[in-house]
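This document starts with one chain, in the form predicted alone, laid out as structure tokens.
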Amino acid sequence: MSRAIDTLFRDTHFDTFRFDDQVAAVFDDMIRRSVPGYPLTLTMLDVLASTHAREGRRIYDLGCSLGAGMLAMLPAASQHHAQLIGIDNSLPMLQRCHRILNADARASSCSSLICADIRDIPVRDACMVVMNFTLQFIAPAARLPLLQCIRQGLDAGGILVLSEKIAFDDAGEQQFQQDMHHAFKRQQGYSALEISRKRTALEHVLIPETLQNHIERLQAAGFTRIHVWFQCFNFVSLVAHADA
């Protein structure tokens, strides 16, 4: 099935970017287009699901917004008899999310969905954990007691993976970065102008910190080894362990 191409900052100007109707009809192009390495840590995410998933446990995806990182987990959570769980809060998204998971039979029997804030629902019996882009949208101040949650409801040797877009204390380096996000994004076929009105949709919707932000305040809720597996310009992944 082609994909809906992303024109929604062509002729239009959003003065704050949400995950309504409109986005989800076109988000697969747009966070394809628009973050480098994305089709990379799907990848990954099979790779980490096969090591981690186990027999009658829960892997969440917080954020799942269309499923493709479920997508993504669903050969491991099925040959492991894992429980594929996605929560998002935005009911169109998750429309979508139902109708794409439906088209591979092994969903219907160990993947489920909710609409709910990722906040209110609580993690439990998890062998992995996935934040595929997902924390950057939550309020700062609201970041350590998710993490803090997540931390608790993970086994022993669980994982959390966390991707986000990040930000550079020293003035150089966020902008080299930042300027090369955007020459990624104009060769996907963006303009300057759509680039500038999602950048302004996005400023006090999407908010990113450094990676030692990251790194500290995970070791705060609680994980212990910490790696950082991916980086492509100004976005990263990491993989924190939940030890005993």
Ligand code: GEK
Second form
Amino acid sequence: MSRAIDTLFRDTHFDTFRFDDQVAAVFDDMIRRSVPGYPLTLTMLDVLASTHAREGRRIYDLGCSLGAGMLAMLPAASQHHAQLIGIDNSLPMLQRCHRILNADARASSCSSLICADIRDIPVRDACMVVMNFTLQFIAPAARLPLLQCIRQGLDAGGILVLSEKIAFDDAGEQQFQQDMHHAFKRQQGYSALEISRKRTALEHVLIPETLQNHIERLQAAGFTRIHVWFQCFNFVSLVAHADA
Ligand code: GEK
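Starting from the form predicted alone above, please write out the structure of the form predicted in complex with the named molecule.
What follows is the whole complex; the chain from before opens it.
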């Protein structure tokens, strides 16, 4: 995957963050230097796919961006003869994703990409659904209907992997986790100005909620066992089971 360096917010002030061509061009570097633990979430997608991929069934990556999650799950999907489906509504992301995936010979037989809003494509025949840092960009009122649609499309025994930036009710906890996240970004080479500009641009675009909100909504959508398998500062990843 390309590692063009993200200097977007060093040079320019953007009012509102968009997944446009400029962002897509540096996205791999941006997300690795912005989300603590992101590489581990990819590694564990491989583990989760290798235990949940089923022959003839589908693995969805909703908000697949450049396809890093799909690439991580490609060996398991290919080995178990499952179909990988990536959906994203950013055409610049998907065009790059298409090129990146095509570099792996296994992708052509077991993966496909759809440029669409994830709220418009019904999930069907799925053994696994991944939303790796995507639900946070969906309007809060639309989150439960989306999760219900995912739950309906999952096989009994299937899983949803949901990774999110989270908020905290307790002010002291919120401050500590946010300070550590910003310290991580400083350590990754972003300046205080870049961090502050991006934060402003993401306001009203990326809307984090508490872990409790996420768990309660997953339960309301019909998911049964819900596990937090990863947390690093204000970023978590959950596995939610679709039991029979
Ligand atoms: C990764 N999962 O590398 N419909 C479709 N796509 C959407 C929508 C929507 N309504 N809203 C946002 N997106 C990836 C990282 S990034 C996370 C996911 C981040 C897409 C958007 O275009 C972008 O590609 C992705 O969701 C979110 O593991 O930037 O923090």
